[in-house]
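As a starting point, one isolated chain is supplied in structure tokens, in the form predicted on its own.
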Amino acid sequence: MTLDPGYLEYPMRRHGMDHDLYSWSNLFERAPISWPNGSKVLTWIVIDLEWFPIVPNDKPFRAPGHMQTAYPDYRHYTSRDYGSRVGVYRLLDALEKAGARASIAANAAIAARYPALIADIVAAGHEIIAHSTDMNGTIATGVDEDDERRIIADTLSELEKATGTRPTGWLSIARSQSFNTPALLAEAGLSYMCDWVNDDLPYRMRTPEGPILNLPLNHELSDRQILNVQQQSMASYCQQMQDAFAWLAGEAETFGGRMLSLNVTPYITGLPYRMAEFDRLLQWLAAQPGHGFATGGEIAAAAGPQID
């Protein structure tokens, strides 16, 4: 079969990127950037509070840890429940111990349906970021621009309404996005996205819209990914984190500072056999010189003003 021409044919294709969200760079040729308090390392933690419900959509795709068997599916939907109903508690009495706040990824659906969670969320001084709608609210190219935008307000308002101010952050469901998702979020007055995961520091891109920070919140380096997917263990888990740590502090003495993501789910992390192990990794990254925790707004209010 003989491919079609048209698949070569591409208009931004050239030196660089081909597109204009952003132009090219080189990680260790930019100028540095200084974290407050002489931070040479922050370490951004984001916990995904989520609501599944129990029918899944599979339009444009099916959102990673959805329900899997048969309707109804009570195996999955109770162990998802399990997180935000015991898992997060755990998580969030970890981070109070390591004198660490967090950035709280949550659906607009869990401040709907649980409002004395993100009380005790929002009182222990956490940031809530925006995270759809429920775990239906997928994104893609192909959905219409006036349902993405309607998602996008909806979310905002919905979690607005529930801690009195707007979220400035966004993470889309699987970092999922569409061609128009960085204009309407910029449109919507977020300040940041969570979604590209190809740098080691926030960089702005150029919208349509106007600009807005993207902070890397990399895939790789999720509990998602490591525990349930690889199937390691929790201390294998543990030691990558702290092995990343030490790479990234060592490239600080030379480059300026670096950020650590951690991207952490209650259902997967907040299991009694696993808390142990995550406590001590919070306690060492805490113990660590030259070490910070920060939350995604505290590093784009801190890099934004640096980055060109």
The other form holds:
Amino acid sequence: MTLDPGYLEYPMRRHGMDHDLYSWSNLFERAPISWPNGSKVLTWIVIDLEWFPIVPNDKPFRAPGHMQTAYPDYRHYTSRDYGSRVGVYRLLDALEKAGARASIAANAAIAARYPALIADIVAAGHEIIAHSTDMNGTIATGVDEDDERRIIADTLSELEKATGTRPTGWLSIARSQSFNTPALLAEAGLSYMCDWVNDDLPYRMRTPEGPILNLPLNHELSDRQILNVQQQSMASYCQQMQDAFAWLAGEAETFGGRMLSLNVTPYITGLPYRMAEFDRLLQWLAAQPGHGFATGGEIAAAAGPQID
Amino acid sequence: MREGEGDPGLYDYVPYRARPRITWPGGKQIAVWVSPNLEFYELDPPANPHRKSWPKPHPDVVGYSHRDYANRVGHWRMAEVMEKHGFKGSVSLSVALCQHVPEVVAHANELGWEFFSHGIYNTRYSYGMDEAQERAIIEDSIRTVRDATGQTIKGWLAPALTHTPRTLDLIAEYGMSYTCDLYHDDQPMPVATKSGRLISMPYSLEVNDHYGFFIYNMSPREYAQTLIRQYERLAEEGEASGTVMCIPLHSYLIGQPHRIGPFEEVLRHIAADGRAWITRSGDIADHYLTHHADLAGGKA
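Output block for the form predicted in complex with the partner chain, input the form predicted on its own:
Below is the entire complex, every chain and molecule, led by the chain shown above.
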């Protein structure tokens, strides 16, 4: 056996990254970030609001949480809709009790289909982040560039129409991008995206269409990862968030502001048996010294001028 | 190895009962080594016909950026906790990290960590290499680590655990003394090679953080308890004959904010226990080959 000689050639073996999107940077050597109101740790809650058409699309891939049985998959279609009808209202109530404003990453289809929900979210002062058209709007290499551009543009215009405000943030489905995505998001005028999970603080990416911030939305801390994928309990989930907060708060004493990202899914956390613990978690966070809640837009606005 | 045979012929069967006594320095019962994988993964690597680099089309944003977390955040957090409790790393190194992020390599070197090779990138696999190609990555590894750190590598953990039938013979021929790729024992054991003298260094793959979190789906606190139980059992057994425990880590996993606190308790526990020789893999190999040459066998 032998491999193609190109397999032992390393054209990108050089100082720095093997691409030009961003430079390497050590979190602990950067200038400290200051958060508004003197907060040490900001909790950034991102709630995914998703509509899964009962006819799934497998190109370029089927979204996590999508239909699983033979057609018609009433089980998963309705269980996901439960999140948008019931679960999300429990989460909104929990946010209100904790005095928290959050980022709601919404499919455009949610705005078109459930305007009452969007109105309630906007009235409560939460931010809407663009989260593609619907759960068939997945992006990966292989999607035609113009099709991807259209997904982004349609999502932004639909959400703007429903809310009166054009979103400034973007979350891809499954955080999946093509090689074109960062540039297309910058071209569309978005100021930040949430897909790259390589940091604990916002950092700036370069694209041919100009810069864009990346706000890392930690997938390891998401309810999907901990409760669904790893099948741990809600009590354990809450413990892990508290442990994460405690560690970040400790670092903030020396290294400047830190950010705790909580990616929450209405049909996962918004179930009746999980809500008491989630309520208590938000109350606990709200009571910690130096803690604040913030939206992605607020974090981007605060961090943007402070980073290279 | 005996290529094509059912038993690859890497070592003899040695029952765990009534073994000769292995002694560790200072009368310690268990040698504990921490093995951070300092890695670099490529965003768009060429395809190996025997294994895909990424499960998704390139760029696999979550796969890549999760691992990139190590060099921006996780390494620094993990290294500080290790240093605080007196644990030097034995680094399983993607040697191209010496080019991409020399800051991480220099930091580990200054802390007195040992380096062994984990291939060029963790996205370039050995499967399908011919002998010349495999020699090229071994020679590249030796040269790159020497240039970056002044150290001569003594061990090998195959890139992404991908081997060829000749890997062990070759690393022994190049003078390496241990492999971390064989998981048949909790004590060092001689490995049959064509030349040189090679031992298997217990790597405790089952308590690798990747196994803990993604094979066994443990919470951070469950993983910490697992490591403590692993330690307690091996320390107790080491009274009869010294044992080895490795804590194999990836800082993009253990260095996450919800995991590093529980992990620190593990290091605190082991450091306070008194039965552990807290050391590096190369030091274990050197001690074993010097003091237990009779056990190590080999053809030196």
